[in-house]
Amino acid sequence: MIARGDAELILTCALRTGGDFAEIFYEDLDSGDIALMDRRIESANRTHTRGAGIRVFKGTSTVYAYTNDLTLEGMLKTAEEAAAALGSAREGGEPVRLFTAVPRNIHRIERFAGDVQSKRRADVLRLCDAAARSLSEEITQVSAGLMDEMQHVLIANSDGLYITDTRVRTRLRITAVAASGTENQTGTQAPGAQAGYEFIEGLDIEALAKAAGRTAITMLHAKPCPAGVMPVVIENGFGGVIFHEACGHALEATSVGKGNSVFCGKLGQKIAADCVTAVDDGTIANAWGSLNIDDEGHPAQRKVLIEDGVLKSYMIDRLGSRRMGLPMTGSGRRQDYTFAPTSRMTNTFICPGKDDNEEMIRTMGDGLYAAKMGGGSVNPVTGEFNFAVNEGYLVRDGRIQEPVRGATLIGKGADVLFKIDRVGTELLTAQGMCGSLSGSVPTDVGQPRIRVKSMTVGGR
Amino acid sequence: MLKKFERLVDLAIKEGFDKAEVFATAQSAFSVSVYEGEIEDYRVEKSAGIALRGLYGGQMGYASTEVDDENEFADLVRRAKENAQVLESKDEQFLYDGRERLSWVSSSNPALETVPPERKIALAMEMERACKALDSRVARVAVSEVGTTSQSRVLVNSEGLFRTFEENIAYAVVEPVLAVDGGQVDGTAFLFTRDFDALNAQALAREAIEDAKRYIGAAPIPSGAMPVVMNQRAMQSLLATFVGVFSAEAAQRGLSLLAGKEGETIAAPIVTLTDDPADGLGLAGRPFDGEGVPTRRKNVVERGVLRTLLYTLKTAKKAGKETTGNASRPSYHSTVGTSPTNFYLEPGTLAPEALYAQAGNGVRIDAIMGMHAGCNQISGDFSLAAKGMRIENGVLTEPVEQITVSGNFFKLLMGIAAVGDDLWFGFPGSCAVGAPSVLVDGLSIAGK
């Protein structure tokens, strides 16, 4: 930690050349991650990181200065590296003072999971391997892994803001492999949550397990999908990776603020369909992308992004609220000290709609239903988009049939907004990383089942 | 600071480890991005970190800090000492004992290091203001930043192995954003070099622009399957995606296709690809990998035929063969993996716009995007999304994009018709990934 009488100083000499703010972020991060691979636990490591950056905004310019020497004389020096970039000292400036202040904890925590015995942490990788191999002899190989991290956070700014957090993340991932000696497939599962070791209790591994077994021997038997332009289902959970590839990241400041996105100067404007509404929420108890405070110190926020396709808000961090002349959104996110923070989403999803899940199936004639999706990336300047289909099966004549393999959909974010024309019930969320300038940050993507009337689905 | 590593193996040997091995690296950077004129970001960077490692009961227990303080290496043991004991792995494990002269320890310019902030100040200014003044239609520059990275490791053991190393890198990249027909179309150029008076603003203004200004007007062409050329960028990509299929940790676990494989043709005759660590060719050269051992130049695929898969001490002994040098460990706080270091596909004699002849009708990909979720390293599947040309009667028309090439890499190195003369290495990290242009047959193209 860094005393408030430290970080006063520190502040101060950060300001010392002209700039008009000066924050410190400090972190001291104990993270964990065992895993198990060909049946046995083959790998187990811990690691201690601890460090500071500090940054100095004169106007919309900014300096990032970070180190791991948390000695006064240390950070002094950081201090005035940051504050050196601004120009040369002044006198006269006032002296930073700082006051406490308390987030309000939304996450409750029962129990650390880096707390647990390796043992019983061992012994859910053993189950998960067991239960994605008991499906079936095409089940090859699992690999599982348990993380577990634990980031004490203080944040101490120029306005006076003296602010300490904790966050505590657990995270079980399962890949299975189903191989057929030329040719293999895989299903991943992978949850996630801000709490402590209560989530993974609380899982059903082996169901998990089979999850992800099931989808890899499904693929192994699936044929190549078809290329073309077709009607497209995306099943609920994860399938919330296209807003948040093809709209989410264009609405933060990041791209916003400099005119980089095809969503610019569009509040209050039609930017989707009709049965569209959308929400960033980092207030959700315990969710993965939640949290108290952002990395800059500002109250978690729940921001309607889309309002029955009207554009309603941004994602703002402290830099982008100047740029923009906005207020700050509770956004701003890095993934470590190592990182200034930016714009970035939390938990975001499409909120629930009124369709039915049978009618968007049986009314689309021919194409898609993109039951499990992967990941994806987006050119916010162009809006272009992509993302990887897991396990997809043809529809024909409102029917689904087949698996299918290896499908890609892509669009642009502005026009795939307009063409949903369904949107069901049951809203779910899945949990990601997100990369973008920040690092990669933990995020939860969801949605009701929905349809695109039309997309360019990738295949061969 | 090397004794005092050396006590940290002492610590770990006196709390009952049989072997352990000290991994410390410290880097430092400095970058900065101008906008509008203006210095928009500027960034001091500094920091270090410090693994242990050690044989503790047969198994490998890893444990690491950044705290700098002899306090946290009491438990810094505990931690890997708790590591271990959890650990059943039945894979032998070692720690190096080479002693070898290494013929280099360093690939850092110290000329780089006494470069002023001005100079890269003044360079990211004048890539924006170069772009500017390239094209009228330029409405901002995105991106145009300067930096320089260095790094140095520390590589100590109780079996007497001893290795330092040091790098450093400067680069720059631009990324203008065009305004046309109401809507914004980007370009992006960027260098890494040792050497800072290679990085020249007008060259690279002018390379973006023209990235940028290819795609004005591009649209997506009928679906089907075609002859397409792999431009050096997009293959490099693909290539640097798939390469930890040569992995034979991968191999073994079952996790690559390639497992069984070593002396069959896994390639069309004309593939080569070599791994070389020498300094010089992608920037990611070494010395010695990730367990000290000392690296050195082999063909991965030679004329087509797998020669030999990337081993660590570990997963050579496995397979009753040496390593090969390919441990890798990009950073204090990784176990042990496996990687190449300038790993590339060889060029061939072929200038880009033969290939585009030979082609006839299809389509050359320049861009390939969403490698993370669209490529399935186990078995090989990929379905990208991808921007590029229009080949017709055997040369270029018009710019592409909005559309998606799919395929199976192990299928694509197989199909691989005829290769370029212009290899191109892409970001350095653990390793770099080059390649030159390519000409396949029978990828599928998703468009309209």
The other form holds:
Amino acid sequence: MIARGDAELILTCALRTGGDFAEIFYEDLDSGDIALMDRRIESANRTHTRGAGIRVFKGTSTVYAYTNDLTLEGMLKTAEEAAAALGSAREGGEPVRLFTAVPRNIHRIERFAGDVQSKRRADVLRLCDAAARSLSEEITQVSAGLMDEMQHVLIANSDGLYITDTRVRTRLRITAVAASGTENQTGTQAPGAQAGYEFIEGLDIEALAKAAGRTAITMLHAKPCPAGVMPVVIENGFGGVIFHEACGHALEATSVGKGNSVFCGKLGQKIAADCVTAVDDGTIANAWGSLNIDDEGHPAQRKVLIEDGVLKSYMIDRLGSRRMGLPMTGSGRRQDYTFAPTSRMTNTFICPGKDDNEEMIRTMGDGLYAAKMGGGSVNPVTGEFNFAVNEGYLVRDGRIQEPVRGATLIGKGADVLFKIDRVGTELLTAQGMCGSLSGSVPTDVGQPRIRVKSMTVGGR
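Given the form predicted in complex with the partner chain, corresponding form predicted alone:
Excluded here are partners and other molecules; the one chain stands alone.
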């Protein structure tokens, strides 16, 4: 940890060439993972990293430098290099004075998974393997992994902030492969939380492993999906990845502040159907994407992004705030000390509505039921997206019929928001890692079951 007096010296040094704001981000990370492949423990690793980054602002110009030399001399050298990159004039300035702040801790942690015996963790992975294989001889391969991390952070800045926090996360990942001799299909479950090993103990491991296996088996026997324009019902949980990717990124200051978003200048305007309300909430206790404070030291917030179809807020970090002239929203995040922070999502979801799940299917005619979504790509400037459906079913005359594979959902986020005509009552979230300019960070995606009345489905 960097002592408060040393942090004052480092920040003062960083401002010597005329910067108007300086910040230190210190990180001490203990992380581990244990992995199983085909009934055997394949690896068990632990990693301990420490380092710090220094950022200096002059208006909307910024410089970021980082180091793992955490001596006072090493940190001062890094501060001098950052200051020199921003300007050459030796302007001096008032010494920085820091005041300790204590964040509100919303996450109860009972036991760090890294302190649990390796054999006990390995037994969980062996149970995953056995449960998935018990479904059918068609399950030919199972991989499972258990990841944990404890991250201590310190954030100090020239506004006087000196604050520390500890973040603990645990995640289980199970992938089952079903094979017919000529082709393979996979199914995956990957629950996670900002919690300790008690999270793993509270999971129904066998049910999760069998759910992964059932998806793989179902898709192995599925027929190719027909292509066309049709109504689509998207299930809750990981179905929220479409809103996250196609709309969420376009509401981050990283895009909006540069004018690279379809939602620029649309605060207070209608951008979605009346039934759509969407939130980014970093204050949910023990949620995978939650924070006590963001990576700029600001308390996490609950932000209503869209309310009854009207755009209410963006997600804004410090640099985005300067560019946009709007307040920060506790959205500054980064993968680790080697990245400068940018505006990022935390737990982002479409809120529950009032519609009946069965009525959505019954009244949709012919279309596609997307039970599980996969990955995809999106252009935040245009909002155009393309997402894979990991488990899908054709709907005929309002009834779910045979499974289909190879389906993709294609469209523009701004268009799809207006075409949502049903939002169910049961919200479910799923955990993932989101990549952007500041690296990969934990995020939750989610929604109730929704219906899009018309959507392009790619297939055969």
